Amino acid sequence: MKQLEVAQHAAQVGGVVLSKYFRQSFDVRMKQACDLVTTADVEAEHAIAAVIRAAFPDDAILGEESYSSDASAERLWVVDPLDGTTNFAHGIPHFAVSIGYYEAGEPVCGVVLNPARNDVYHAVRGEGAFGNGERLHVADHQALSESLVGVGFYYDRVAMMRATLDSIADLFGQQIHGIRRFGTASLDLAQVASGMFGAFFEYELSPWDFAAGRLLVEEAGGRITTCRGEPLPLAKTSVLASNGILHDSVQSIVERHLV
């Protein structure tokens, strides 16, 4: 489909911009406490938007840095030009370009690219999810005691962080194999889709953080909701993704501590 081709091309264009700046000198500023934005974020988003505009000039774009279209637009591109800015700013090669295309509020296709590793993930509604050309499947874990769980921390360092830590403690009480916090939600969702994580949760994410990764999880056979088990809105929300089998078990823990 043309939208997938455009998303893939736009992600590669954005990735070229990020690669140009990675481990080089660039300007960094704070959007809020512990929330960074770099020159690379802004330049990459403009480059991605230019590709989308050239192909679909009438479509709306919702981006993290510079584009603020209504999330209810009939044809909407949701763009995170640099997911994992803190990793990027510290020279850690775990960051991504994330592009999701939605129609009438539903995901149609999505692309997540880590340009530092040249890992690319994509999904199309009804056609499956793929990582570097290989079809993805969620883990077949039947119990939390078989699983590794991914987690994200929002920038709040008080109540929300405490709630996250309390949930982690309860998950360890279920004998999970471990917790991983990599700091790039789109890639965390790709890791659920790839069967690396049995589940992933974060108490607050923006739509550009999960717009593409959501479809990866669903098309790989998993389940993704809010931490209360509700359908994901295309808005700031909590996120819980899993292989489906473990969803209710993880939700019972993370919902208990949700603030």
The other form holds:
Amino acid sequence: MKQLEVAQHAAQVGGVVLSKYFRQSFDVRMKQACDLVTTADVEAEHAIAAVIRAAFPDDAILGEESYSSDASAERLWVVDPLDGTTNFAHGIPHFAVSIGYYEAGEPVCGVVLNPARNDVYHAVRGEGAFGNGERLHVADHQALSESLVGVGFYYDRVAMMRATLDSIADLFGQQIHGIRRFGTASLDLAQVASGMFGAFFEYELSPWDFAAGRLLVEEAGGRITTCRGEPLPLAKTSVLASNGILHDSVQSIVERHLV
Ligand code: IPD
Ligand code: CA
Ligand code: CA
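Let's compare: the form predicted on its own is above, so bring in the form predicted together with D-MYO-inositol-1-phosphate (IPD).
Once more the chain from above appears, this time first in line as the rest of the complex follows.
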């Protein structure tokens, strides 16, 4: 599929920009309290958009920093040029380029690349999910007591933070193996798809954070919804991803605390 090839190439091009700046000097500014953006985010996004535009000049692009197409566009590319900016800004090699391609609001293909490890994930609707070319499968955990759970914290430091911490406490009450907060939502979803996390949740994410990762989860046999169990909109939303088996158990906890 040409769109997958373009997404893979664009992700590599974005990854080269990120690698050029990683652990070097770059400008950092605040978009809002605790929400950083660097030179690398902006430059990588322009480089990615140039690859997409060259191949598909009529398609729309929704990118976190500079591309604001309507999410309802018929043929839409959803780009996070640097997912995990906080990790990147602190020299932690856990960040990603995330590119999802949608038609009529439905995911068609997606690519997530961690340039620091050269790990690349991709999925095509109906054709499966892959990590470095190997087919991905979600974990077969039957109970929370067999699982590691990933979590993300939105930038809110008040009600949503408290709700997230309350959910974590309840999850520990289910004897989970542990909680991980790695700081890159697209890679968190890749870790659900790879069977490392039995589940992952975050109370607020943007479309570019999950546009590609949601297809990885679904094509690896998992389930992804809002934290209330509704179909995921291509908009700001809460997100719950799981191996499917654990979905209702995690949902009953995270939904209870959702503000
Ligand atoms: C952030 C990361 C993080 C998640 C935040 C996102 P950014 O994306 O995915 O893991 O917890 O909610 O905003 O800002 O680094 O692209
Ligand atoms: Ca992001
Ligand atoms: Ca970003």
